[in-house]
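Listed next as structure tokens is one chain, alone, in the form predicted alone.
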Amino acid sequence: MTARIEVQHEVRRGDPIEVRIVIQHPMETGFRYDSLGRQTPRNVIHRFECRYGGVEVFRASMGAGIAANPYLKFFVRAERSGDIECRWVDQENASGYASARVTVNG
């Protein structure tokens, strides 16, 4: 699984940091059938978490109602320079990771 994460790389202490991430994943619901009439196995990202400076700041549980290639957007408050690290796991236990560095001034 690949992903693209976007954050503002330099922010002032106390300002909000907007985190945007797109994860390339089919988010298969298990309701579709292939050309031979076989049901496509369900496989969705079921756990997503984000850490900033090693501390969990955001968590999401996803289900079959989320579209393919999920896009998430959330905010964290700038406290110190560090990495914003996002990790996720799908129902086949495949996992992914994306990170971005933030420098806090002032």
Second form
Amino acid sequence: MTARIEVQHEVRRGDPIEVRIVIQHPMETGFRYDSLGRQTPRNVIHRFECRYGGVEVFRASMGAGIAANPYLKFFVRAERSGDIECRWVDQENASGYASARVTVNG
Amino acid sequence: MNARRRLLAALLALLALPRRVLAQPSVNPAPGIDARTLSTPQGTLQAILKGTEMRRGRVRLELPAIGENGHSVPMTVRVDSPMSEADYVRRIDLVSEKNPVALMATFFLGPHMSRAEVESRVRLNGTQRVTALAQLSDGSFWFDAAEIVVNESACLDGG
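The form predicted in complex with the partner chain is what I want next, because the block you gave corresponds to the form predicted alone; please supply it.
Expanding to the full complex; the earlier chain stays at the top.
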């Protein structure tokens, strides 16, 4: 699974770090039929988590109500230099990972 | 002898238990799996509230007034919170009135986040009211609801 993560690379201590991520995934609802009338089984990224410096800071539990190619934006407080690491898994157990380095000044 | 035999029988019985029963996940692996409680918006809200009252305020749910395409509607939810160790937002649930699965997503926040704000894109099955329910660290629940007109529904051929 490919993903694109965008994070401010340099930030002052205490300021918000804006994290934006888009993951390529169909987020199959389970309500779609193919041309032969067969139902496409539901398969969504149901669990997403973000760690900053090894500590979990944000987690999402998602269903078919989240659009295909899920996009998330959230704000983490800059405390120290470290990695922002995102991990996710879909219902067929396919998982993905994306990370970005943040340098905290001051 | 008898006690040992009983212990052995108990151990064997434990092995015979399906693995699923032993390894219950700590969080709901996918919202909507337990369709009996989560299929209606009211049931979804009740399952989260567990008898606690919810009050309107502190939460702001932003959706466009008109969604041209229900497959992808921009959504921002914000909660008025200092996000400190003592006072932060624990979770935000997004509940749809008309989607086949009412619970669209749950966001788990914490004091490491500088703002109680999450942006995403949602799927909406028709014109409806969407509710954002936030639980704060003191256990209280606050909500906001937004009405949206959806011109082209998501999940047209199924639900």
